[in-house]
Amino acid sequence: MSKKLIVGNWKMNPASLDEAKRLSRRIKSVASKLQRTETVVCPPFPFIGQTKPKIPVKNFDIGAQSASIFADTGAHTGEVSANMLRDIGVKYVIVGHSEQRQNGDTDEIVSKRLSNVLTQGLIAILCVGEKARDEAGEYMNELKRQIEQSLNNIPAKMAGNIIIAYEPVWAIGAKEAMLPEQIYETSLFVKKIFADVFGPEYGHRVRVLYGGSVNFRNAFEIMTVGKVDGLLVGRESVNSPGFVELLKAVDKIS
């Protein structure tokens, strides 16, 4: 049985070096202790060379908030690529997140940089999920899209080294998650639909992260009721002490 995942996105946080690092030596040193459970954090860029262990960790791994549409070097001033990323150790990439799409980035752009990470041999986390919930079911049929338009063009091949993380925009930063039974229906869609792109074997093998307003006090029946490979954590992931609770309630489950 593969272990949980839970991946920590920093966004623009903390604010200096020295918190970063604190945070993550923390973290490190949680992971570190537990069994059941693999730790990913992903700091800004300007943070991951200094916050990437210099021997490997256990259960503890680096990852990077987005990479580049250009697969290439050249003249793309203020852009990283994968090919960098990989070669600085990253191992882990998160892709289309719902904060870069709502600056912009379509299908397409998110169908390039997971083009890019993939073909680097990194690890996406590719992440989808509708804006709002109507009675009529319309948010289904905007998931589906999102999700077959993100993967134009992405040989089966590479589908096993794809993670899908559901977040529900309208879930992210709000008081309250999703309720862990809905959370089950939809990464059941979620691999279905995976597994109309590349075949019923890699469906069933997806992994599938949940992300919107997680905390220590709510991943628990997160993880249990709502039945994901893990969680993608956005605020609490630089609170340590949440997170660290976070981690080791996840690790509980067996």
Given for the second form:
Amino acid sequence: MSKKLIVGNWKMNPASLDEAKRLSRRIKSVASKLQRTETVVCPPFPFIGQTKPKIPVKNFDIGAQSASIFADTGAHTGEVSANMLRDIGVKYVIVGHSEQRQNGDTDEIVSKRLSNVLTQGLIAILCVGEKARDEAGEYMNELKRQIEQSLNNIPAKMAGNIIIAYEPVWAIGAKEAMLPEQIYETSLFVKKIFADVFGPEYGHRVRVLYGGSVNFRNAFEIMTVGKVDGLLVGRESVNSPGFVELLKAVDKIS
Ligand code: PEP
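Following the display of the form predicted on its own, present the structure of the form predicted in complex with ligand PEP.
Every component of the complex follows; first up is the chain already shown.
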């Protein structure tokens, strides 16, 4: 049985390098003792170097929150390439987070970032999710379009390095997470679309994470009833005691 994957997206947090080091030290120490859980933390770019372990830590890896649409070095002010991330030891990259989509990332841009990340042999955490739910089920078309277009031009041989993070936008930064039963249903739908794009063997294998208002109290139920392969965690990932409890709760799932 494969390990559960818990990804902490720190976003533009914490405020100082000292806090980032303290937070990552605590997480590494707990993550390394877990049996059935892999932990990835995605700090802001300037903190990656100092939060990355000097020697490998069991069940712990560093991710980045994005990578440039540009593949090659050059005159691209403010950009960070997938190649640079790989070079400093990053393993995972979040692509297409809804906050970046809100800031202008179209599916075409997401697809370019994804392609660059995969070309470097990194694991992409592709975020998808509907803005709202409607009775008629139009949200399913929205989700389908988003997945298909983000995966546009990605060859099937790279599909094994894609993880899908299903994050309904309405549940991000909210009071409550999505109901675990709905998470289960939608994760099956996500796998089906993935299978339609790349073939059934990839649909069976793709890992689907859930993200949106996950905390240490609801993580166990989301994982067990929602039957997802892991979680993408925002706010709770920079709350040291809460994140540690979340990791321990998930590790109890056999
Ligand atoms: C996110 O932004 O990816 C996220 C899941 O945030 P939160 O956990 O705070 O809802």
